[in-house]
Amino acid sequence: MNKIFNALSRARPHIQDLHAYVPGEQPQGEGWVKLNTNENPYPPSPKVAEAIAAEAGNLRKYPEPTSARLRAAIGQRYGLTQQNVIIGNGSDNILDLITRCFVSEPGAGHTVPSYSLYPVVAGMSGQGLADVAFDRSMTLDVAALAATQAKVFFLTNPNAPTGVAFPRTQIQAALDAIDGLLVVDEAYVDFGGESAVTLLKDYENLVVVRTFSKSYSLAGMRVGFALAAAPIIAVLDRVRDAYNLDRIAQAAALAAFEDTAYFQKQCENVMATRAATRAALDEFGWFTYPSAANFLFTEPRNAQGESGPGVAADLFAYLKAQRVLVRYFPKHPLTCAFIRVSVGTAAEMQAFLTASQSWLNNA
């Protein structure tokens, strides 16, 4: 006799209502121009391959459990100590640790639109998530942020999906206004944003989260880190999984982090390609937000000068049919008339622009 176990009904009530994070599409097969998940178009530093090869013979041994060498290197770079740094299995892991440790009633908060993982990690806590909505101006409403009374407030800077960056003075104003933790998610800051790291010396309610996925070209390695006051890091370490970063990932991240010349060159390449693509979109007559990230958020207009959700959805589908994959967010009134385009190589961006011009000619 088969014994039935209804897993969903047995799950905790807040998990029953949770919707999993949906990442960008990973296309199968060859021939795609993949501009939908903000991956760096350039390979990581050549020193990464050397570091990985050097670790290949040590895989029978457990990794260093705290990623101590990587913590020390990051701390030194930012004028901090190893006790101010925690390493995660991607920055998503860090966001989960923060939520597990610090989100209690009335819950967390975030700006909308922003990174769609925040509702998932907040939902796992069983607490509420307050929304602070942007309007088209993308102005940060510090008073509304403070009014949420959130125990943890997540703020992407530069914002995703628009790429708009907020100056450090606004981050400081937010820190002064709130009572809880402000988590500044700086996944894209290396492409032209202003980091909040210098504020750590004066604000113990600040956590700065970074990733190796974007500017260091290590999305496939899953390495992230956070900078904060030592007592915050100590609390996060209480719930961090032992050996949460394997030997190869630790070695690869350290090699990439220490090759500063290569890192700077590739960031400059991305920013130059972004500027050239933005100029071409301006020639189309499309509104595009000023971006300090490795993507552009643009509002397409068809040949008749029309914009809106139907136009954006039509362009998205047309590009996909041409095997050019971008991102479309149809569920929010601020995003539904836009597409987000990751900055690829010059050749990839030309393919996107050529396909967009073909859509204009045929729409």
Contents of the next structure:
Number of protein chains: 2
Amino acid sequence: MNKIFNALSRARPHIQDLHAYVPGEQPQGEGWVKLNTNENPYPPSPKVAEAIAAEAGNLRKYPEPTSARLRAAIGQRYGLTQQNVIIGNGSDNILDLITRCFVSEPGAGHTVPSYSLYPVVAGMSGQGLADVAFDRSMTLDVAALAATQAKVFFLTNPNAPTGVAFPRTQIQAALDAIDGLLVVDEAYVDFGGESAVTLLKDYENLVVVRTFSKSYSLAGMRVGFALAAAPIIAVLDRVRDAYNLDRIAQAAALAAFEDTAYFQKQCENVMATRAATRAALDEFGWFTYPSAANFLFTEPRNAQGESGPGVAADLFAYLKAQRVLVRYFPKHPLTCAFIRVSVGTAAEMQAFLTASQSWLNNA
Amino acid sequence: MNKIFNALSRARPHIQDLHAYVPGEQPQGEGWVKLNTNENPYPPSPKVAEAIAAEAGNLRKYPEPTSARLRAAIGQRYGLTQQNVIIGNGSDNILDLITRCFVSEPGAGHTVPSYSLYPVVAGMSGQGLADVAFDRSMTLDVAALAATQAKVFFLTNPNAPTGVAFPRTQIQAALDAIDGLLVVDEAYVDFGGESAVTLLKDYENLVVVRTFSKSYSLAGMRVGFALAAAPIIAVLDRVRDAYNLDRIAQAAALAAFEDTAYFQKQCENVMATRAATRAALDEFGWFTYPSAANFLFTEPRNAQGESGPGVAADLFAYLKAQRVLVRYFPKHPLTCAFIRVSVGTAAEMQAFLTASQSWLNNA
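Since the one above is the form predicted on its own, can you give the form predicted together with a further copy of the same chain too?
Once more the chain from above appears, this time first in line as the rest of the complex follows.
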């Protein structure tokens, strides 16, 4: 070795302290009932495959840099213009752009618990966090949110991992109360939440973030978007990779976005399955938060009527042994007695309920 | 309007000062001979379309987060392991990761002229630049490079926009001379450059960056990679978006990478066309740098034997009026008398030469 280079000690201090985001497990092999990463159980619109095939012959040339057609279609749908839309390589990409451009002391505001990527994107930019803690009611404390004085506050609505939706009136109250940007991450809004999009015309301090990963069934394609006042979009575009979206992703997302009938039907299917699953959990006697998302956050009780971290961890492990994969968040007092179950097909949910009933019977 | 938010003044100071990268023009409509962004004139391997079609049915599920199969295949090809490889959403994504992790005072080192993205990625992270100026010989001044004391030095080899390749012995001398990281951006190396990859076993302060955009004909797909010591890759992975590459991009890149016979043939085609074009430019009496890339950087002389910025600008405009699009860099004394011509098909280069001859005849 002619030259030694100690990479970690040479990295910038905030990178040395950083822990990468840990995505949900993607099990290899067949036979899994996969209800752990909130993927849509239905495939994307058949128009997507057609659009991909049509674009696959053009790959030697660079893509259109701004995803202009997709921006225009999205802007029009929401009564806005192309200048109000940015497209990201997944909404995670957009959360990073927002952080890089606008977050400084006292750090990125977020609720606890919520999406565990916010601490990671804050750390990637050398920023800390300004926490607003939930209590078990999972109601939003607007005054506490404003008191953080965060330059950017990330709010997931419907929230994760609970599924609880905040009414638009509360979002508006938060926008009135704060001085900084409120980023409403509406990853799950198409499953029953109240969108903040209509507030954009009156609030320049609002950014609405969406994704194609959930309601459009394109988690494998990495496309997200944000809606905001044109000057905010222009700032984010300064930091966006010039060619952040490939040709196939642009074409696939546009095809999915334009097939509104298919989209609507699959969202309704998910919501109907969610309601049926929720009813079955109620019959178990388990507390479940009201969900406006494509998952349910439920507090299992065992055959002895006990709940708590040990019970939830036991059910999680039992289900996994049955090849039913759900998500368990052991690290927070408000999540450690719960499991989060993505809404799959009716058959997948039946498999989950059958395995849970078997756990109850064997406990 | 209930709430005003002045986005630009609220952005972090270095973002307020930032100018986004301006990609080469992507003309709309048919009939253009497009020789301005160094795209490969040949389509990717036919295996790519097959791989895309096979993956298009899996889009509802998240991709494998690390592009593991692609890392393994690339590592194996270069006598390295998966731990020595990172995959980016284009090599631009990787240049940004490197900057975020390792660049600090006195800024990102780069040669002038070279790839105009380096100043942008430095600015995106609030970092300045440490310049090493070329003279007309375009030879590399290793002592000047080391004297910058840059924590990260970006060196394009073969260089852009000249096409001039630096021998591996010079890269090794630079690695010996510096204390920081040398990032050798080998975007064009498959067209005749000497790769630094074999130096990785002896130099932990080396990062080799590659792209699928040029030699693999996948500019529309956004895939790049870097090779380095495992601890460097591990640091970069901390800042990488967890799902930075979509399913289709992973599959397409792997298919292109594995079809080595097709790859080799298209690279040879490009090099043969480059040699023929170069010979024709020599017959015009134009000075052209020796190119190891898929473009030629040439200094046109008009019918009166004059060269200079006015002549180059005039030829650029004349060609554009003939719908032959090349690249002109007016802002630097070493580039303003030149045009950069991507190597297209033999027919496209004939169109360029015919239009240039017509310009000579009409001058």
